[in-house]
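Take a look at this single chain, the form predicted alone, given in structure tokens.
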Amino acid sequence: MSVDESATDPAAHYDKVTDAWGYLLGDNLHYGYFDRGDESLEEATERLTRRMAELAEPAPDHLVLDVGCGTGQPARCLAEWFGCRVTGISPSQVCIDRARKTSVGSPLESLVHFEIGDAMAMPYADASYDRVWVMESSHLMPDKSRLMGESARLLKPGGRLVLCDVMLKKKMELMEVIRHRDAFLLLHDVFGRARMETLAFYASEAEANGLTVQLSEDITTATRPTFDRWRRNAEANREEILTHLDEADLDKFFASCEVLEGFWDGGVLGYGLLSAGR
């Protein structure tokens, strides 16, 4: 995973790494929420999905838009748990193909739909969704103000936006960015070219787009064990992973886990949850 097109283009990046990511990050392809700290990654990633769902409160008659749906596991969970209809969008054809393949023939097939989509310009009518769900995808979107504006535009009266993601703990001065340059380049190489913002930024953008923030919560501590579980997956699934990545890629993944732990512990990066309603 060298710094090439796949590191700068989110679609190309996920097209390249999705097969390996299932072994490294688990089926949910996102961080875990650890209530106790000793949970498995599978338990913790489902807990984060449920935590988001508690904020979203979808109902059986709701239309939900999953922005940056990955391979569709959270969308399928929402459909299964609440009976709502979910449309998932992603710029990655590999992710969309995988999401569709997993859903075809399942009891959820009539409730979930997946299609290629750009969060910066979503082709849906104003006020067409009851819930907009943005789970760990906003960090890869270059224009987060546009994302928040589009998400607010799509909400029906009484609708709700829920968002969670890796975030800056505070705005960084130029010299601090320079000091962490090599670490950020490694993260871009492994996870794609990201530009993080603070939780306060997302809350401000929600308010600027006519939404009322209902919850803004820092869950950095609860997500911290994720990196240990990723390493365990990498060690346990090394043989399968190396059919998709080479040894250098895997070494970079291990190194990135150490970088992220340092950023979590040093107050550089963390994880936030946001809920805002119209």
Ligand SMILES: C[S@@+](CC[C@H](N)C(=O)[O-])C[C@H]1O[C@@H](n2cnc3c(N)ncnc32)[C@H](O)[C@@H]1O
Contents of the next structure:
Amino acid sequence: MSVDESATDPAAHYDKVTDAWGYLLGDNLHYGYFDRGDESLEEATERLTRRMAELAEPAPDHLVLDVGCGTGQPARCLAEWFGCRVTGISPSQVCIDRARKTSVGSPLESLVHFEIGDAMAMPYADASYDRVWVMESSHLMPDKSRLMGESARLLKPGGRLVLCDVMLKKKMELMEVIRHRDAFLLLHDVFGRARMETLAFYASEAEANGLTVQLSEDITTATRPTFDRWRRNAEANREEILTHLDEADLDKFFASCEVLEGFWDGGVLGYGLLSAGR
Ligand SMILES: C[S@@+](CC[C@H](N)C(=O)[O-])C[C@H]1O[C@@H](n2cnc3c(N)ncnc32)[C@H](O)[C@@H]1O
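Return one more block: the form predicted together with the ligand, after the form predicted alone shown previously.
Next comes the full complex, and the chain you just saw is listed first.
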């Protein structure tokens, strides 16, 4: 199986997929959190933002850094729900343009700000944020230790990091990586170059950087219905999606939903939620 080189660079990958993602995933470019299982994807993705927000507890005078902000929906939710100011960063120009366009002229315009940025080199001063919010972007970052170190550096004393993402359920032996090689190559083409770690790894990196873990929770089961909703969106919005992706890309998207379901059920991959204070 060959690899789609455009998926290797996170900026290029999101420049390519963001418009199609809107039809497949919705405004929130992340998984859903399903309390019951019969919720719509919209309800469930907002619920995941709520779960993160319950851990972040932003106050109206807080500055929040949204690292890997997508098209800005979680940032807008935080600003609307809590009245806090949010700066969102992403290396993708398409994400940032879309995030800005949706916010301009809205009542939240003065609270949200979006700029091109890379979590691996953040130009902000030490202790400049009350909250660092990392929602489903860390798997795309090559150096998680750097992400956690930078997050700790940017937090004010008393500040908090909240993070959720796709994670390894357990450390993977080389033979297992080799066994799943084609599946991982498919996920690479569809979702971009990723390096997954375990929830325990994120927690230990947080602690190693002077943060105190407040919650570390495996939410794999609550996120499982996401794939069914993505598939339904792919079927319902096929024509619109094909104006942004080609047939082969869409076929790969369907195949990747099956791969992910197998990984979820087989204990290979899952989803984790972490909160840590400084
Ligand atoms: C799955 S989307 C999640 C978007 C958003 N957090 C949400 O929940 O709607 C991943 C985001 O991470 C961004 N990203 C990828 N690599 C990054 C990096 N090194 N630094 C900052 N953001 C990055 C992508 O451009 C994209 O916006």
